[in-house]
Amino acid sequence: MADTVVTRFAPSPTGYLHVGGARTALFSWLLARHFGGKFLLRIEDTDLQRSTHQACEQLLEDLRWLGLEWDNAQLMYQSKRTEIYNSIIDKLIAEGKAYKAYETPEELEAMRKQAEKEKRAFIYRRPQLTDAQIRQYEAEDRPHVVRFAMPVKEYRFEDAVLGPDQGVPASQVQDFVIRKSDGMPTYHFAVVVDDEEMGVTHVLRGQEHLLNTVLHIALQEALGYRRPVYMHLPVIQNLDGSKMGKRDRDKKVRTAVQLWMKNTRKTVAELSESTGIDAGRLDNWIQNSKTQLDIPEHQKIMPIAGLRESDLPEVLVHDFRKNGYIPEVLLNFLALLGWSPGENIEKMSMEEMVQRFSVEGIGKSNAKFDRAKLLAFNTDYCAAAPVEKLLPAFRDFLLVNPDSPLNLATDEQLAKLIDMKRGFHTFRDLDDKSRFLLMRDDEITLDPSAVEKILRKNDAQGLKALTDLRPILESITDWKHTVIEAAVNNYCAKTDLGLGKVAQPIRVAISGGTISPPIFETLEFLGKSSTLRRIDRCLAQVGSC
């Protein structure tokens, strides 16, 4: 191991961080922390069309939420380093190690089709242009890219995870683009230059980058750079073996929209008018599963199709934050996707993960993302953690869910909700079952199915119980859950009704549905005045139906 281990995480800022990227960042962070080294962050924003300031801020926010602090005070942005890249590229051109290539996209496509027709792999090698041809292209100001003249030889390297003898034979080697026609460097070039300049000693990334390493080694040799230790991590998949990606979310939204259009007989034009999304784009998206809408477009469509964020499969780190997972739990779970700490240990603190982390523990096989297991991890954590540790996390959940009425609650009230509903799975779960407590009394909407099942069934037995209980509750002067419970139990004994047949009508009246925290603590939290107002409102509405 090097004297000072330096790892890096180098995302492209195209939106919120994918959990696969978060796993890469975590492993890089753990390796650096384990050896007392440095974890660096750089922003690979050479894709000028997709990289935005907002997307970069979202990515940084995700990393901060996870607690993966980086050690470089000044972030490196590739888009600000074009002069550095160009000076190195110019030197390569002068040395004959790189050259301008003038083929148009159409010409390149024709070359690929010809290779396919001849049943051979398309291998691009430097064309033999005459000086006259080059002068003509330059005079025409013909668009060009710069390609690296890849030495034709076999490339082999040892990967710290996958083992020795990785690479490609000489027959597969071809020249590749290092500067695009817009003047920006490609990923393959910038990553090599930046890793050298930042002193990166260990590169951790997904196995999809394995063969890219050959290109990077060739550039390192041409530039006289040292070679970092490479570690290619197993791919994260869904349980069914499919790739875990943003398409999972898009598929769910598309299916819901198609069902909504079928049930409501709405047209694409009407959906376009409601959402402000171009009708042609919507029609193409609905008909073609290979196209995707952006997240902001999803957010416009979902309320119309009856979807909430929590209905979508979590794929982005922000999804888990918005659905109320604990960041430490998510990191613990991600650490187990491709790494084993040994001794059948699963649940670990960040300190324990840093202490136990090793390259030898990283596996080669693809990892399966089991959401049920993650949910169980989160449930156990929330059940065991003290309120003072959960409260800041609850506040953070509410920060990214500004529509929740629980934003109106005091810290004392939130702490009370946490204790009342121990056993909740996520803060989303707690919010869904408790938000009615901070709503205005006139905002409570009675669920028709709950009214039929709980209040009107069996000759309106529930409605009668609610009517009987109303004056009993009004007579209570010491509004404590123990006093309320005693009064209700006394009524149950006199009427020979089970507590469920009495508590459920109260629950429907105060919440609109059949789910709440423990009923007597809920009534104490809600307060006497609101309890009576909601019961009166329920009786008036149900009695008039």
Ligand code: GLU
Second form
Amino acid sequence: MADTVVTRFAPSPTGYLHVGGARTALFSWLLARHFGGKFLLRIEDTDLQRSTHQACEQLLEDLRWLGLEWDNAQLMYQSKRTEIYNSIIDKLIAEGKAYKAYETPEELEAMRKQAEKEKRAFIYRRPQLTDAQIRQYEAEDRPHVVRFAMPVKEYRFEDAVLGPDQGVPASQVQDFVIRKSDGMPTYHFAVVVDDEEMGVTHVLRGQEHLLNTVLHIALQEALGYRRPVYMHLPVIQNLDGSKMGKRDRDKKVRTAVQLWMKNTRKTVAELSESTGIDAGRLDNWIQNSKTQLDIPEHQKIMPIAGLRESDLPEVLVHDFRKNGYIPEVLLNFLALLGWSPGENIEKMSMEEMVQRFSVEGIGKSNAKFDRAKLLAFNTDYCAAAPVEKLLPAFRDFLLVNPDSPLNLATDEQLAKLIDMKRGFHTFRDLDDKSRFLLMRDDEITLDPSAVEKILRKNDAQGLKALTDLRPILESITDWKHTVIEAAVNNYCAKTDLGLGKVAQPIRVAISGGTISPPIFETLEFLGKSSTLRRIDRCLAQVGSC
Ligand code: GLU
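The form predicted in complex with glutamic acid, contrasted with the form predicted alone above:
Following is the full complex, with the preceding chain placed first.
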């Protein structure tokens, strides 16, 4: 290993961070931390149309949430370095190692088509322009790009993960664009200049960049730069081998819509009418799984098809945050996507991951994203972690879920909910099952099937128990779960009813449904007056007997 390991994460900020990007950032961070080196962050925002300030902020927020702190206080933004790139590009032009190329996009397309017709690969090499032609183009101020005159030879390099002999033969080498017609450098050029300037020793990135490395090596050679160690990380896939991405979310919406149409016998025209989405577009999307709707369109359709955003498979780091995963757990899980610490070890703290991380442990083959495993990791972590550790994470979950009534709870109340409902899978799960406690009494809506099953069935036995319990609960002066439990048990003994037959009707009355944390602690939490008010509302709605 080099004296000081310097790694970097170099995202193109087009929005929230994808889990694949988070895995690259994590591996780069782990390698730097393992060797006591540096982990740097660089924002590759040379695509002016796609890189917005907001996208950049979202990305930084995701990295901070994950806890992958970077060591350069001053972030490097490529968009602010145009002059630096241009002075190097001008030097390359002066040395004859790069040149202006004047073809229009249409001309390039025609050249590509011609190659296709002749059944040969399209390889761009420097056109032989006469001095007169160049003078004319310059005089016309003709739009142009700058291309690197790539020395024609075989390029071979060793990848620390994929092994030696990566690269391309001389026949595949072609001149590539290093400055676009808008005056901005391309990714290939900026990445090489910046990795050199930042002293990057190890480049970790996804396998989709493997062959780009050839272009980067050629530029390094022309500029007299060092060559960092390259490590290309395995592709992350769904369990069925498909690519993990936005498509998974679209698929879930489509399936829900198909089911909704079948159950309700609604037509595409009706769906189009209620969403304002063109019927032809909807029809095509429903029939053809290769097409996708946009996110705003999903948002219009989902409530109709009975889907919540949290029902969609998470793809972005932000999705996992919003659905209540613990950042350390997500990182532990992501670490195993392509890296094996050996000795059958899976669950690790951040410190253990740093200590055990090694290049040798990174695999070549595709990594499978097993959601059930991640959920199990998160459940186990939440079951074991002390409440002081979970509380800030729960607050963070509520911050990104401002609609949750649990935002009204005090820290003490949240801590109590965590302990009452141990065994929860995610904070979303905890929120779903306990949010009724912080709702206003008049916001509780009774689930008709719970009313039928628990209160009305068997000659309204449940409703009767609830009516009987109302005065018993009212008479309790010391509203503690132990006292409530004793009073309810006493009623059960007298009436010969099992606790379940009594607890469930109370649950329906106070929560609207049949799921809650343990009933007596729940009642203590809710307080006497709310409990009685909710029972009264329920009795009034269902009809006392
Ligand atoms: N901006 C590139 C990306 O987001 C970085 C690739 C690299 O690490 O070189 O894919």
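Positions refer to the first chain, counted from 1. Heads up, when I say rigid core I mean the largest set of C-alphas that superpose within 1.5 Å between the two forms. All figures in this text were calculated on a predicted structure; none of them were measured in a lab.
Rigid-body analysis on C-alpha atoms gives a rotation of 21° for the smaller part relative to the larger between the two forms. If you overlay the core, the Cα of residue 301 moves by 5.1 Å between the two forms.
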